[in-house]
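One chain follows as structure tokens, the form predicted alone.
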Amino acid sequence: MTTSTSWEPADADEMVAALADARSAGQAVEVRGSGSVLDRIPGGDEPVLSTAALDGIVDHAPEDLTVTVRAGMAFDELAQELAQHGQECPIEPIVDDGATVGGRLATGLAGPRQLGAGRVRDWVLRVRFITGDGHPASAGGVTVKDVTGYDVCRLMTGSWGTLGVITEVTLKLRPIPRQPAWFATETPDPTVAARLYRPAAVVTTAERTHVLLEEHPDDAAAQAADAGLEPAAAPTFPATARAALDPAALPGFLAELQHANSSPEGAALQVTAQGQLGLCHLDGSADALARARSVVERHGGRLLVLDPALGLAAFGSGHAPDAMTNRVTAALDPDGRLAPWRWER
């Protein structure tokens, strides 16, 4: 991926001007925040349109449990500011990697608490962005009652910068859980969630199942005892690849991977699953992950590879956009200026 920044606008007006420059030059651009994810995806030499200078909190209304923040603000800095008011927005990444708020929306990759907290898109009230042809746009509102019309906020979440450049976001907040705690069993037990009340996370590895409870400490301890759980450290998530598929298809996917792992070639593949969500986190060689991609696609899912050194396409290949995707792209980025190559990587 290119290391030089061609444009780093300081506000929405400068972002519009930067896109106008790109259009005049006939260039497509790579929209980037901190690069916490895109640095791990094979790229090219396209000029960069950075949101790094779009920093800071625009407005925080603790009494309304909302915050408006510029897209380039680091998520960990936002979390620290909100913590001073006993509040949080639970859309953190799996690991603290310097992600920006805009990057959290653009990738849509949920953190470890997605089971209890919901997806990234569930916490977004409003998005302000610049379309590919340089027009400022806004979707949603600063309160739930303000939201009408098409839910473009969800459309922008997970768009990977291909539909618009996110400049500002309004997020819902909640009180920080009183005393979150991880527990575990000594054997894999993906059914443990059925014996718990609203666990924040259930994570299964080949050796054990980890559970995060964010209830009152006494309630959490009672639930853990009933489910046969013991206090434990938080699990470590593989970071090389992430598979997503229908939760109902996950058991078949895992069984096929386990069979592949029984061979010497597949033995190095490490898998951590969030079964109720249909998510798997994987580490392994290029060959092992290529086989895993074939398996997950046979089960109707997709595999995102986050290590350019492996030489694998990030999103896979042979997945042509459907008619609706083409219509949406034509409406928001008619000239194909915003990273049109990303889906082919």
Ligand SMILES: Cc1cc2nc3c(=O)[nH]c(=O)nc-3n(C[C@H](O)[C@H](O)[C@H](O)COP(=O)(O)OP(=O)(O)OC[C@H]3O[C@@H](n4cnc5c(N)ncnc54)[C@H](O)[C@@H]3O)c2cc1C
Given for the second form:
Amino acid sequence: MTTSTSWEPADADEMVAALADARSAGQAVEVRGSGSVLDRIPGGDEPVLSTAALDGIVDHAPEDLTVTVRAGMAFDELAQELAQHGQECPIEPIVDDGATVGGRLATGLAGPRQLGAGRVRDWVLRVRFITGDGHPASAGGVTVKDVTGYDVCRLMTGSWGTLGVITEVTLKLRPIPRQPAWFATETPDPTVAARLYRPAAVVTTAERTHVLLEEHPDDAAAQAADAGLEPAAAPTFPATARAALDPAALPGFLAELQHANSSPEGAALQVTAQGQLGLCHLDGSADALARARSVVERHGGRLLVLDPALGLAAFGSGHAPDAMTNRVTAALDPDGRLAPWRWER
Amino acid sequence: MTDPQPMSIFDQDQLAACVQCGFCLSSCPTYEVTHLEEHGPRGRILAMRLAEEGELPLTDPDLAASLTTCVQCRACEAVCPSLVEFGALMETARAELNERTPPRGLRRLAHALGFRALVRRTAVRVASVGLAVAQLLRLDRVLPDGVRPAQRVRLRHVLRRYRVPRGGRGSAPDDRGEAFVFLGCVMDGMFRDVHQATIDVLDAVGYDPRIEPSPPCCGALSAHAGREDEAHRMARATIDAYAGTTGPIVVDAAGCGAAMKEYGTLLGTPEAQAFSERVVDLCEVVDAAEVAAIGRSVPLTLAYQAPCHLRNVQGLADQARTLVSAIPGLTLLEPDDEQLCCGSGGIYSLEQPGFGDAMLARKDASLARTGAHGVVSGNPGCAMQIARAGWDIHHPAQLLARSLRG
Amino acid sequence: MLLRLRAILDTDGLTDGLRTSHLGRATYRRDASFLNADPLAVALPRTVEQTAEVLRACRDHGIPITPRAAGTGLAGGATPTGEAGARPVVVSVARMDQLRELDVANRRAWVEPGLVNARLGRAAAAHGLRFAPDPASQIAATLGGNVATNAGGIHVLTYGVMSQHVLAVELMDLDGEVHLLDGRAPEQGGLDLRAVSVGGEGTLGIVVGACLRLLPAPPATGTLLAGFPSLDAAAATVGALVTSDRLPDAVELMDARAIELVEGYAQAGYPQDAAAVLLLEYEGLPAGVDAGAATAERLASEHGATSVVRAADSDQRARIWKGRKAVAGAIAKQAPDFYLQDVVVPRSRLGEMLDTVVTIGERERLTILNVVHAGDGNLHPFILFDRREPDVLDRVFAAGHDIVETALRLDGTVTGEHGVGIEKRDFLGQVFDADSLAVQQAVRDAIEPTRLANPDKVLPTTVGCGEARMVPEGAWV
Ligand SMILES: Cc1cc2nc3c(=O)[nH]c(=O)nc-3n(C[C@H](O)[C@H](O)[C@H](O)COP(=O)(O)OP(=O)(O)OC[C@H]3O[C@@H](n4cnc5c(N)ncnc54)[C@H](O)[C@@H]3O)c2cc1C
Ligand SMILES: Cc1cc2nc3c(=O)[nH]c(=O)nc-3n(C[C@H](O)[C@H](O)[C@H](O)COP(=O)(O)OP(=O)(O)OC[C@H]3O[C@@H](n4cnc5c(N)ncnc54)[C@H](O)[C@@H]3O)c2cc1C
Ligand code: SF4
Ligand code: SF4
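Coords for the form predicted together with the ligand, given the form predicted alone:
In what comes next, the whole complex appears, and the chain from above leads the way.
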């Protein structure tokens, strides 16, 4: 992606100024974290507002189980800092791709540990952001419990840079599990999840079902023995596309994919599923993914394809915003300054 | 209509005690029927406040209906975190209402006859015999459905004389002393088989059961209907009757037991207090472990129904449940309706058929879902109401007697 | 207008779904707060379709609505006030109280809004599952109300507030149209409007259904009771616990006044000489629970605990909780009324906050008990009073106000779980700056453009305040 204009503001004030610049030039902008995802969305050469200079921890209060960071900080750096205090925020990406904290929030895509730990939005306490029309605002608070006003903080989570530019984030923390360990079944068996007490993650590949246990080692050992699990390596994830659908519809979806896969004309797809979550990660040809997208959408789900070389839209028609979404977007970005093209690409 | 005036009928502290938290709503069987605040405890207390403050007269039709649709199960009282004594408030309200709008026409006649009969044992007996004969001849069919007792009253039971074993004849040595079985009014008229079972059980577990003295009625029905003076008279008569005796007064009708345990607060005398302390439910004098150890098998699958006045006033539902389920061979199932009132409430099912029927329908459906063949219930009112839905009712005393006596 | 409502709702006999009588309206003047206003009428639809028709009728006549469920709310959210004195129609969802679907395989439940929280819990328990949010009012409060207030409870530290357990919300707008927010699928692009509707306090429309997450019931539980010589020691222990390697699932703190009252009433066996007690609970697999409890015992002792007891069986566990649960009863024995506050501070400021509450109580000559969700920094001071005492309400509200101001000064916030309603509405200007408040208003208007849904609540209005009045002294209603 070549970029025509770009800004790299160092603080909120500069961010406001940058937005004003863009506005006076009559331009809409794309907010960019590390670009790990953005660069894989088919796009033009829109002006970019980078958060790279908004770096570093503002405040870490171990006793409050909270940390406040600037949005451009790399998530893995944050994780390392927190680890020194025996704490974590369990919203890491599936692969360490340099993602920023702001990018984690803006995409809302959680990794496999969301089975036990919840989604990205469950760990966000406060967000400071600049609205599309250039006003610095905040939502949420630094306390772990807060029902003051509407939960705009969670609304910003998963907004993909369309409502505002996130400049600072306060996250909830927890102690790092003492001895997390991956186990696996001999053959794929997603039902193993139901036989375990709150496993941290369950991931089924073509070969086996991987389970992450974070409980006390004695408990983990007992659980593994009961469920017939062997120690194993962590699974790896296909990283071209991601399907999200009703967990109840997932088995039907997988069966259809498998059927297509085994037919002579079917192109091979590599699929890793997180059954209880209704998530699937896929690799495959453009044709195969296009077909997978139509199957997912028929099951009421969505497929995100992140490889511009394939010639497929990133979001697809499953992501078309409804009227209420459009109204809320217009409320924060009345002039459509922030990636108004988002869901069409 | 003249402007309503502030009144001073209620105990101020009691009215003030309700903080309007609403915790009681889901426990109220009438609220569960309509989901209207005025049919729930919080709304009823508010109604009393409005009357007390003079915002609405007690005789306002909505206000009066709010108060008279209460089945007086006192489930609200049992869950109230602020310890509001709802039962007492409602009895005051009913008494005041009765004074202002005495029952008229047929209702008045029914009240006059019915309540007067309660104090005369022979009247109840005659009525019961009449009912048994009528049922035998199927004459009761002429009565409208809501009024016709569904409980099968058998002439053999109504006419039976109690067999009271004398010291030493029981299966256990009589080392626990005398125990007085309270016979009461309706129970003595219609449920003599239950009393006999109670006598047998007491004997089996080592008491020396007595059926004398036998005061005619505990006064519970009068108190609930707001017939305050009558209730007081009956309470005093009951206490007087037992003067000079010692030992537990065993009650096998949950409603009577509840009322007698509250004589202390009703009359406020030390004598009444001392009397109330002697009153026990059958389940308080029989030990579950003993039943499990020595009882014979009673192979029945039954659903447990906790009478409101056992559960909410005496707080004995769990104890009674444990006791019955200790009977070898007996499978006791728990319905999923949180033991809400069946709608009997003394004469409530007759006075408020709409609510009574809705509550019974709910109870019936929940009992049916257990898959049980019959129902265990320790109160005559409940037994008669639930029987209307076609259930066989077993009193805990009967089950225990079967197990302990073979 | 009322005729139209009457035509929509069954209005005969027991099923009467529209109340316009004096008593009918009077019983809906308030929730569990102290705020009163007289509604125009009360509508109790039985179905989603009836609800839609009721809302359309109100919209057509420009009449505001106040959604209501069990009315256990403490912030006046269900008190029927309207802007500029307009009297709203109360729309009670209490009759829509069914558990639509218990999806055991996928561990979730679809519920109607009027279903009581504890009833979902019981239904789930039959399948070895549980619904985690457990507000103290769960015996009567509804799931729709819990969604609308984003309710909390005693297990928030590890399980999170209501929002974390709400997978989808069916929100009905004033046109009677139902929007499925979020949905059955995990998030992946698209705004999380669900999040905003959770905690919307009836200002965004009516919640007519929700999909809730269920969790497996924990196989083991460890419960501890520790007594401390000072509030600071207890607060410091909380700090140590949350930075240890396993979080307790519940951390409740009670201060000396609360202990004294509760012991006198419920005899739960709390240490009488303690300035504070902590109730701790660990849930999960047995070895983890044991390790957690052992750590807690050690940390409590290190911070000067004068007694630490771990429940050996379920009876003992019940006894420990009995004290916590008996607070309201104990208070009832002491004074007829209480004003229950709800503020949050960062955990590290808890000690300071508690000390200030004590000072405020002394200054206003009021008994204030502190019952605290300490793990979350969420305080619930109970201010005791008797409203028949002259001028007492002024002192009560002054104390309440100061408690909120103190929380704000300590970087805290004005409500952790009870919501804003009317009670805390005018504090929002202190919590948010003008731009942030404008964002709040813009989001609200985008979701509910008619401004007829619970208009007077949550955000400060420019139009003067409506008909709400605090209970005048000596009055009950
Ligand atoms: C195919 C694929 C599948 C993936 N699946 C998963 C998964 O299942 N689970 C998982 O955990 N991770 C997943 N990831 C990785 C994850 O989404 C990214 O690591 C990360 O969240 C993006 O961070 P970034 O800083 O690189 O953001 P960018 O790529 O720079 O931006 C991503 C989006 O966020 C917006 N954005 C970024 N920063 C801000 C800000 N400060 N304010 C407002 N908007 C902003 C951008 O406008 C853009 O819309 C996946 C990645 C790919 C390519
Ligand atoms: C003694 C006491 C203890 C309490 N303890 C706790 C506690 O521990 N934790 C806690 O979080 N809360 C607690 N509460 C507060 C209260 O119980 C909760 O706020 C509860 O969620 C309210 O539920 P409800 O059904 O009673 O709703 P209501 O009180 O009827 O309504 C509450 C709000 O939600 C709105 N609303 C209700 N239903 C709907 C609907 N279907 N659609 C849209 N809006 C709706 C109303 O307009 C109102 O604004 C307590 C209350 C009391 C009295
Ligand atoms: S539970 Fe008690 S205090 Fe609460 S509303 Fe009911 S009667 Fe009043
Ligand atoms: S006594 Fe029973 S019916 Fe009457 S208000 Fe209380 S719970 Fe409801």
